[in-house]
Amino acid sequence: MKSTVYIETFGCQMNVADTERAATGLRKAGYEMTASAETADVVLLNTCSVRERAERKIFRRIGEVRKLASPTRKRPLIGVMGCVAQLEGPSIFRNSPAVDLVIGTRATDRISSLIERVQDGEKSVIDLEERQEGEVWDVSPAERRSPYVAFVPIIEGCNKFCSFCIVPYSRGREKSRSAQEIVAEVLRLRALGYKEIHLIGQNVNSYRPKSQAGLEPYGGATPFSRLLRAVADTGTERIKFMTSFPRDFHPDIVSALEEFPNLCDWVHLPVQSGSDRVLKAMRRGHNSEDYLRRVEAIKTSTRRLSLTSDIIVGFPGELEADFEDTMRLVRACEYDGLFIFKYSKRKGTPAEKFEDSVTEAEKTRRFLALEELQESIQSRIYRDYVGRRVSVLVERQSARSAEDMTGHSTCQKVVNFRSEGTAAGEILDVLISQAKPYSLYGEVARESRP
């Protein structure tokens, strides 16, 4: 038996894949997967970038690691891979000398030859390269966080390079897999019996793969939209996608929600701000009137879409004036929930040489006050549906009691509800009766749906 492994992951749903699939190739390497850190010989920090705070605490964290080293157990073998490790490089050698390992985005079918590599006493070993010829996406079900929901890429990589993003330097340019391999995959995981698929990318309506194999049957106007009618077409009982980006957002996706049941009734549209002035200084590709456009379609659709969106406040430049459209943004799209984030400098980005006008505690206090907005649209939102069913995937019991499970309903809320005899991966209406801040709680509701 090789050495056992330990994959922490932070930031978003792509880093879980990652994590997903670099597991499966260490275990058919040989290598026992663990969960914990304090068992490990080898400990893998799968890191995020996106924020300045996420990267601080990655670093935070290889020093708690670092000190798991006792008089009976030498310290594991330390390795970051994922977004910090593609942007830092060598880097993280100098800042970090704990660290044994650094693995790019690139390189998670690489593992276990480059654990071996410092097993044999190599030291400050990297691998930053591309993926290499004939390498395939391949997740064993037993690797992945739920035996429910199911997350599968079909894009990685970003070609918007807004300003102050770093995921087209982490994650490299947009790149899509196959029709047939997607579709391949989402039927193998219906037949193991998942019930929820979450078609993910950075950009998943960016999608443009070099074939259109496999969509032909399809209509659409986009690869993507034919791409969510093929997967649709696969049975599988609910599909969702994030993230869209708003000049890619083609109106047919619409149609494709409104011709399948079983895509999922949830858009999550990032517009990152109301004003044209910043949106520009972004280098978004929009406006808000494209913006607003978009969200008609979604609005005015026959099914009752949700709507998410993130925005930032802060941005280097903002002004009052353009914080006051953000909020006329807000108010105009009535979003079901909302991200926001205070602006943060990323090294390496365009925006860092803008200068950081706007104060911490203006930051603050436009957060604040946007919060204060979603939150009162929120909580009208979620009043509406005290009466309604929603039907919800049931995933575990509540954290909060031992007679409630917990689930997410179509619509991408948390659903709350006493358990009555029900079990995990079952879907089964509830029947709303509280609304709380960020949740809805109900019961069962026994009868057939009207």
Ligand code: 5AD
Contents of the next structure:
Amino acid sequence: MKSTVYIETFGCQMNVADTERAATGLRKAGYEMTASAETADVVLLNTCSVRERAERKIFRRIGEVRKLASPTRKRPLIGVMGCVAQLEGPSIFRNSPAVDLVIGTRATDRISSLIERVQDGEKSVIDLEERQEGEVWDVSPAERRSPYVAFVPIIEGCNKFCSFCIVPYSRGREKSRSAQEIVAEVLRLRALGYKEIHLIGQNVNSYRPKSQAGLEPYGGATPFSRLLRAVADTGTERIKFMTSFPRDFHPDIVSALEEFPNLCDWVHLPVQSGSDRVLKAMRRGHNSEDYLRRVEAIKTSTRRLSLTSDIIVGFPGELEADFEDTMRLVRACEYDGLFIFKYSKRKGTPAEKFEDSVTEAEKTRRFLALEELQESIQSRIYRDYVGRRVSVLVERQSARSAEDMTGHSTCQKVVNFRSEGTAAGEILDVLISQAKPYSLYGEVARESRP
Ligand code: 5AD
Ligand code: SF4
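The form predicted alone done, now the form predicted in complex with the ligand:
Whole complex next, starting from this chain.
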């Protein structure tokens, strides 16, 4: 019998999607997937390196897995996959001698043969090579994290090289999947009963397939907005996409959202900073005015579109005046949600050479000030939902109360509500009665029940 494998996933949705793909391949090769490290012969850690803290977590976890040996059982084989694997490469073996296997970000389809080499006695097995010609993104529904919400990668990698960011090095150059392959996968998922599709990529709107096949009948100014229309045309109930890159955000994306109600009312458009000086040093390829023009197109849409963003505070050289520009931009954008990060120096990025001039205490102060501002804006936005109905995909019982269920709205807000016999996987209207800082609460709108 072949061994049992457990994959533990850290980081972004791309890693979740990669884990699903890896599990599909392993099961096909005869491995059994297990639900915990304790019961596995092989433990694979699918890692993230976007900030230092994420990376440190991995090395702590390797230490824990190494100790899973018992008198009756050898410790599991340990493999590191994902971004840390690709970036650190062979040095992982030196720093963590317990690691048997290093699997780069494009070796997902070769994992079973790599495990076999380790089991045959080979030491320090490593694969940092590119994907092979003709590889297709094959994910079995059995390996998907949810039976209702599916992640569908449309573009891998990144060509933008923002000065702070490690992703172009860990994930390589942008590579788009063909529209035909994507649409075929979405149709399969729909037939299996999936209710919501997330089209994912580091920069989805930089989507640029080699051929236009599959996009021809669909009007639109960019390949991405045509892909959105093609995917919407499959009739899938809810379609979301993330992340969008400001420079490539064409207003035609907003037009597509206006044409197709099943394209959800949410855009994640990270700005990173509100200061033109900092944006330049970040090499973002846009200034605050360019960004605000995109926001204007989103805010003046005939649909009320929810807008979220990412911001880094304490980038090298960020002065108080730059931070105030960021505060001003956040006031102007009125985000529905904001992810705030303290700058974290990443080895091998251009910003590594910049002097990390902002003290930790000052980073914390800016973080908290921005968080407070966002909370006040957000609570106003959330209060506006009281008395309104939102469409919710029911995901599970709420962790807070056995009487409540929880899910997300089309605009990507967490909505909790009295369960009243509702089941996971249902889509229903919830009438909002209460707004909390990060979630909405309500009751199922009667007329919407079957
Ligand atoms: N330091 C802090 N935050 C970072 N991000 C990316 N790289 C860094 C870094 N070196 C943030 C950006 C990005 C999000 C996914 O992570 O805001 O949009
Ligand atoms: Fe990183 Fe910039 Fe690429 Fe986003 S667009 S992944 S921030 S380099």
